[in-house]
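Starting off, we have a lone chain in the form predicted on its own, written out as structure tokens.
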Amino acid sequence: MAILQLASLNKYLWKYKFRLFIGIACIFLSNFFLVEIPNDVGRTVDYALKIASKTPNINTLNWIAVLQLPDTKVLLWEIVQIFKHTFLQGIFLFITRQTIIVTSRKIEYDLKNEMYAHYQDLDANFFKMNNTGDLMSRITEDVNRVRDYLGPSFMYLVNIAFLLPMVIYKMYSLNSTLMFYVLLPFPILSLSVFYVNNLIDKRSEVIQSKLSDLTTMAQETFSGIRVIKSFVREKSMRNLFEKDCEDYKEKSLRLTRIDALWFPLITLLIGISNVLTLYIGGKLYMNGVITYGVIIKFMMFVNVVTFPVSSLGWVTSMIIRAGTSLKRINVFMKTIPAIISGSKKVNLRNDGIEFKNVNFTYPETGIQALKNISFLIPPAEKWAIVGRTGCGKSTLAELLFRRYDPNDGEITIGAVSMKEIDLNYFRSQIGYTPQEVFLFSDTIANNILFGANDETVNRENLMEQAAKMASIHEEIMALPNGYQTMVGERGITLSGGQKQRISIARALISQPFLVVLDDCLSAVDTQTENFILRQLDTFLQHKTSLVITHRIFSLQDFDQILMMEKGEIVEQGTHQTLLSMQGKYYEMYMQQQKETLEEQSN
């Protein structure tokens, strides 16, 4: 059962054991004083009746005379006891909530941070194989359900565990016969809990899975709203979402119907207990076995346990849902990253990059992207990788950053295998502009500064220098708020070329030793591209750089060019050398020159 997964929370409970111990102790003390209140009330009633029976003319006495009666002092003391026990019960109940509920929030904080850290440790393939909505649901909805178990559910469960034995003991000490009849409906309740648990468990897991699907669809709709509107697909998307919502509603209603059985059932059982208390207690009273105050005590004891027992179904439901959610969380937390960082540190200022007979097939698609790739980039050289779309250019960058490991062959930095390198230290020396630009929903300044290292000084000056090298500074300054302009989600308020150039500035601000530009100028015109590359010529001196592109006319100044086709390096050399070979590179160059002339003539 999913509920067995709750044992994995023991490490958090142990971490906050002192706070939990205080909370549990306060639950005990709160219930201790709570069960004293019916005793106080019962004795108060008995003393009041005793005074009334001993003083037939009590209605003719003034209040001073009533207070001077011997039994009145005892009666007043019992009233004081009622107020005292009520006050103490409230104090300890307050402390209980301040410990148990606060602890659940602290564990929620720890669990979310642990999950977020694990998300960042996982490899690229994991995120390709799992949709965003499901990942979001685990760290939000699932964690919230676990917190409900650790907070209200845990508190009420411990409360019931303490309260019921106390109440049963008190009732037994008053009259065992009456106690038997009062508790007669409770075994039925236990059997009902056992029966309904299995139904809730199964249906909760289905509902959580469906909720993840809904979250995914909503997230994709919000992210792709421009595409949806462009193709006038609002109605069809709304129908799809409505269909999924209807399915989720039906599954939720099936669970709600089970939950709806609890409170009527428990109310009925409590009502039966009250009727039995009055009927059996009345007969015992008339036979002189118990006093009227004992009946009052039993009625109050039944009411004392009414809410805890009536919440048993709700608590059970929360526990089962938490178990289901924690099962999903545990599956995620046990996912082992395919990429494990090494510990060796390398310096890209002095070390070259070498691919040795590298082969790679994407695990999620089975497509072989690279075949027997071998080359060596010496330090401080400018290299380019050229080829048509789908030839494997970007895959080289994926392997260089070790987002994947090659199936065969080896990648080394200096003489150190990539698998032995400290990835955080290695990547901190790289400025990278991906093919698919991603900007955060923040200011332009913060998007550029995102690429700066923590120890970077003169951040504002470096930001402007990087923006100038990326030929975006003047356009930023022309905006109403300059660098403080909000770019919108994923940079939606900017053009494709602007987003690419901001991404380039972000890659350059940290003054990296290795610069990798993955087809990052595809959305800018030829004049802007040439300007940016001329700016980069000075910046890239004494740095290693790798430019991945399918446009050839800007590649004359590179030390080496790799021509790729169908995952293989088919040609390698300088621009002039490759042109003189009149092979694949020459064909691509001539075709692009022809297309450029046609565009200019038009």
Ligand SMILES: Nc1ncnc2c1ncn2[C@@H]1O[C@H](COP(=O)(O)OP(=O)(O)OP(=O)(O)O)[C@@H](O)[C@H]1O
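Please read these numbers as outputs of a predicted model, since none were measured by experiment. Residue numbers count along the first chain shown, from 1. The term rigid core refers to the maximal set of C-alpha atoms that superpose within 1.5 Å between the two forms. First, how it differs from the form predicted together with the ligand.
- Once the rigid core is overlaid between the two forms, Lys251 counts among the residues whose Cα shifts by 2 Å or more.
- Taking the rigid core as fixed, one finds a CA shift for Met237 of 2 Å or more between the two forms.
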The other form holds:
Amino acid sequence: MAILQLASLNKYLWKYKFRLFIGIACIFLSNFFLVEIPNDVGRTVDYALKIASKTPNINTLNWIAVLQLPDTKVLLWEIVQIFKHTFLQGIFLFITRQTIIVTSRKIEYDLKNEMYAHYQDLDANFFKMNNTGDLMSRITEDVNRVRDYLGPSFMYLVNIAFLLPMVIYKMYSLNSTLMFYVLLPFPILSLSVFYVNNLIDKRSEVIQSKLSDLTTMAQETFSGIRVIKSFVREKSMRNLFEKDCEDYKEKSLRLTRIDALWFPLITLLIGISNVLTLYIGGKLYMNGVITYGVIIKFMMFVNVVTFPVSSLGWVTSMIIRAGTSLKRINVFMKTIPAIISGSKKVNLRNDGIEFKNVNFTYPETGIQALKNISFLIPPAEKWAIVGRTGCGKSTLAELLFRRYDPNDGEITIGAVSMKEIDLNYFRSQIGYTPQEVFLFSDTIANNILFGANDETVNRENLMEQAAKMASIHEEIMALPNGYQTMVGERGITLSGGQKQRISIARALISQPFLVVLDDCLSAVDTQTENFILRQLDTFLQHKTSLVITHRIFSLQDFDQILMMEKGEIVEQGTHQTLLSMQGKYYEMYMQQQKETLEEQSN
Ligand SMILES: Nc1ncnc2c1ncn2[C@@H]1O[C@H](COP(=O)(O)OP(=O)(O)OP(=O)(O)O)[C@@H](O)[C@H]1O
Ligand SMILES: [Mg+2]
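Switch from the form predicted on its own, shown above, to the form predicted together with the ligand and output its structure.
To see the whole picture, the full complex is given below, headed by that same chain.
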């Protein structure tokens, strides 16, 4: 049962036990005063009637004379009681909300942070298997439902647990027969609200998913507007959208019909209860069993419990929903990350990186991307990986900083196996530019500084230095706002090559010992690439570097080059030795040279 999942919230409830205790105490006090009000009013009415019957000429007296009657003082005191109890009830209700609703917000905050931290611990595969929308809805919508349970539902539940016995007790001590009839419609009220509410929920859910379809569609249209326009697909897209909208409208109307039933239903049942009070109460009054005021008390009690009892159905379905949501959340929270950091600290300045017979197959596609890879990069060497598209270069780089673990074989840093090392410490020594550049919708400065360690001093200088090394400084300075220019959604659009170089600057700013550049110069021309690589040379002098590229020209002075094909290393050596081997590398080199010559002659 999903509801059982709610037990996992107990640790949070315990954390805020003091606040909750005050909240619960206030619910009790608020109800304690609330149930006094009907009694006060009933008593006042009875007393007023008594005064009237004792004073036959009361109709002829003006109000000053009425106020001077000896009994009036007592009557006024009764009225003061009504005010007093209403006021106290209100005060405690206020504190209740301040404590319980606030607690639910605090728990929501804790839960969101915990989930976010857990998301970040999970491995690449997890994010591949679950789509972003799903991850988002768990951290927003599902958490909201849990919060609704901890806030309003919890409050109403405790409220009714106090209020109902109090009211029943009060009614019982007034007249048990009348109590029985008055309360008769209430279970029906509660059950029907539960039923209607479930219908509402089901229909809302359908609408919700329809709405998310619509949003996704609109979003895709906006981000893909260039493609849509160039393929002249505006009309067909509009038709699709219209159809979805129509569907959404239909479903919304269905909900409205049910929604419209809700309120009349409650009113009807309360009406029945009131009629019963008047009818049965009237009879008892005429038989002299009860006073006039008792009827009034009962009518008021009915109104006091109406909302809590009808909300019981609503609260129940809210709790069920919270249970389901929490179940979805817990599935994620219980997912154990496939990559768990070890604790050994390795220093890339002293230790080389070794791949020993590494095999790797992508779990979800079954594609074997690396076959029997072995090599050793000693510290402070410049290495390169070349090979045709899809041969496994990026995969190799990702294994290097442990985004995945190999299926067979081992990766070691110095003598330490990758699985034993402290990943945060290890990764903080690496500057990596992924093949797919990702820039945040933020300023250029913040995008570059993202790579800096938090404790770095002199950040601005380092940033400019890194940008210069990546040969992007001048271009940034030429922008109207320089480094403060916004990029991404609401900022300027940078060219592919500019984005790549900003990404390089981000990788270099932390002064890493190991630099891994994955095809990060593919969008710049050969000359610029050469220029950047030469510039990097000075920076990379006493550092280890691994450059992944398609172009061979720039590789003249690399210490080692790995030539890959279909997941395997087929050749290895310096530029000169590889050329003299006249193998695959030579073939690729000649082909590229021919292409360049052809380009130049055109
Ligand atoms: N995340 C992934 N999930 C499943 N398969 C993948 C994934 N990434 C890559 N592959 C597959 O693994 C193989 C190697 O891909 P990889 O990206 O390492 O090649 P690459 O040499 O970097 O290519 P390119 O030069 O085009 O960047 C390819 O067959 C690819 O389809
Ligand atoms: Mg790649």
